[in-house]
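What follows is one chain in structure tokens, specifically the form predicted alone.
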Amino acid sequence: MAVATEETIRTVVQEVLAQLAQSGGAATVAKGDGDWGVFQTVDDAVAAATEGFEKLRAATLETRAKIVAIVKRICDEQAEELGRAEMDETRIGRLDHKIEKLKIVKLVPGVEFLRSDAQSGDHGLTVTEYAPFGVIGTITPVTHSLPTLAGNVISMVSAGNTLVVNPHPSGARIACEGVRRFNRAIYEETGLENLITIIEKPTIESAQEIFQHRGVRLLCVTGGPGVARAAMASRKRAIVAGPGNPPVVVDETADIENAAKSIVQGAAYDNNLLCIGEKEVFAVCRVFDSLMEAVGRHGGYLLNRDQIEQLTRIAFSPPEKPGGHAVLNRDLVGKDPAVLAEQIGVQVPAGTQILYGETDVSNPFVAEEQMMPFIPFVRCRDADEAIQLAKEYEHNYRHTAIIHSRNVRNMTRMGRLMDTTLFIKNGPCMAGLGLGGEGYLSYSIATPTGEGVTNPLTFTRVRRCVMVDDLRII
């Protein structure tokens, strides 16, 4: 046998470098410092998707939709596996749920949201196209991580822009896995690399990074009130979705069964981490000890007012300072019913869905978005009440407001008063996102900026092109 000189051994191990970056297997490597997209720094993650930005610029409306297709059918196929990865890294909300919102990514609207617009006259014709604007700068929350990414995506690739992520430190390890496993597939069926980037170890300066990076064209923050007004404040035009605290009224028409159901069944959703989630319950006399009963018969447990104040107690400590906000117990965000009554000396039954309870307004489950499936329902005298203390307690952030109700003078009255991006009636909260109502999904929300629900044409530039007195057929 015939021993291989140092010579040919240099030359096999070339040629086999050269082929794996043929096909692929170490095309992203061979650049030093990404991993299908992960990367270490700002600038590096930037300097990728600009560089994927230019080869998606030259790619067809067909190629995107095939992109499209190909994170949906990722969320679809390996939503058992990514979505628990998710529980286990954050610790927080309901596994069936963590998979489920990974199953639905499919209902978030891609390309076919796209349009052109045309005027035709006298002096010609007139083209208006919805253009991308490069590379987007996106902030993920811990509260869906993966989800609220791939649905960016969605959105972003859909109108031909690539994306640079720097997601919430606590769910950034499966964020990272599903930008892994989305430019691998992409970059098999159309060979396209980084249209997504991410940063593998997100600090509060690595998002500044991205604020105010020159190759950053864009900002989408989806997040809680400090990193809103850091995005806000930055030079870039941002697109915020903020915080919610969504209230819900109950008036004396209203289909107390279908009231109940819908409460329990929003405020349980991954136990009460979605920003549109039902957070606390205004209902008038005349129909709140029945309703009281009723959630009871939709999966509701409720607590007596000596259990509501030990439970406020471990959930919340007083304000740091006079007249500032009570401070929310993070370690009992988004965990379990179960959970929850345990803190507090109590065994509640299987399938319990949430906590509750009467409480007044002092109580700052009712002033602050908790995040917790325990909902504090407070006794009013009339709708007007009912309808004052929604807005009062909403705090103007116009993001989610609910109403429970036949009378559609009631129901005009507080969708006027309230001028939420989503006002649901007579459903849970998530009919407002397409999910037994009328409508498209996104899990990102921008209320404070205005855009509301995103969809593609929320990440485009409006450019108009126009002939003078040609191209008329008429």
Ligand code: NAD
The other form holds:
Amino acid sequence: MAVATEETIRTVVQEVLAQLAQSGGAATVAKGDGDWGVFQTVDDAVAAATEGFEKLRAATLETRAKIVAIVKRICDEQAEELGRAEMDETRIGRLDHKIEKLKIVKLVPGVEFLRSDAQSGDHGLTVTEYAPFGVIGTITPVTHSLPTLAGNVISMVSAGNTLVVNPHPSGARIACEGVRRFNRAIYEETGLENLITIIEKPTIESAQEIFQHRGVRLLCVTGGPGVARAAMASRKRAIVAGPGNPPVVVDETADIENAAKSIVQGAAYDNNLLCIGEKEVFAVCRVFDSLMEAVGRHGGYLLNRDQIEQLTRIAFSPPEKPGGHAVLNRDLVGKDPAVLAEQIGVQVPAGTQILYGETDVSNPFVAEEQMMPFIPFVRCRDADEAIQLAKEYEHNYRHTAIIHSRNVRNMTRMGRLMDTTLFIKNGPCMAGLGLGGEGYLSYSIATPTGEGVTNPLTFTRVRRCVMVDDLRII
Ligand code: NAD
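Having seen the form predicted alone, can you show the form predicted together with nicotinamide-adenine-dinucleotide (NAD)?
Following is the full complex, with the preceding chain placed first.
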């Protein structure tokens, strides 16, 4: 057994003292009675996140970059285990994509996205800097519980903020586990605590408490229409990443093979859980039949009219009041194509990516955000009709729209009319988030409130610092 020398003992003691000094004198226990950032009440979580913010404020930008690197590293190295845990808990989507969505968290931009702007002139120098808000109330969806949380942490902490998270109740276990792992590693490497806090048993009431809490400076909400409305009705500034129902237009000039491949790739991803995912297709009659054949070659399984009717009856119930929305059967959300097919007595070949078939616009799969891998294809007279229908069934969410075309006028006309946050031409939906297209990744795309694909600058206050003097050197 090695005997510790006086020198090694001195080094160990110095390291312990340095750690204690960095953590403000606390021992290795997390503050605020939390369990590495996991709290039972909103008050406790906000208090701990406020204390975390004060410490982060005093830390260097290099420390923020280190925190971002830790979150990216954990998502990458532990993607398999965490992805599996998310799949086991939520029971929606596809395991391969749950894992991939964590692996690609490293593509979310961090501290390098921040910048300062300067203006010099006869009257001196003005510097514009991008400062943090403080504690951000964050709501995450069940469709990508941990990836959204991790992406939000990267954007928000890069900008110097801390978080109090109300996760979706059906994805809360994995969200809390992620927070524990992030916080523990952050503490070990930087001595900082409670930069991310989370409510262990989230409810609508705890979300409301966060919306109202005096200690919360800003809200960032990722979810469907209910939570988007609730956040915008609160008295706080809210960055809202709301629902979508992305239409795809295919005109007669499209590369049909590429269109079919792209539609299948986007719609099949995580069993069509993506808010940007292709949800319904409007194709002109001149290419309709060849498009349908091509989708079959790329992993689609074609359903006939009777089979579509049966599936529709299982997937939706009639509207609760006349003129209302068909009600989505949540039990089928995010299920495999084989599971949907089984419901109507159909066996599909292994490797089937999506189910698809021809419908008219009265089928609720067209109007509703189905979040399951059956894609309705609607036959249209011409590009004008296809674009008009795309506009109607996107419901002005202004989220995402896609066109496959080589006709620049059709592309431009559709882009203008749709007015969506993401408009993708000749690629799958994910090209809009830097995956096969140019640009960067985020899991929160702020649609009704207009901030777009969120990034660290989204979560900053713009501050101006002015010096009046004779500072020009030119
Ligand atoms: P959801 O609306 O059911 O839940 C989202 C979150 O909001 C959850 O944490 C939930 O607990 C909470 N919530 C729901 N109603 C609330 C209310 N009235 N008050 C306070 N909190 C409330 O959505 P989901 O099924 O988890 O996720 C899918 C939806 O989210 C889809 O509509 C999808 O388009 C959208 N989404 C959007 C983006 C984007 O970036 N724009 C990203 C992912 C998902």
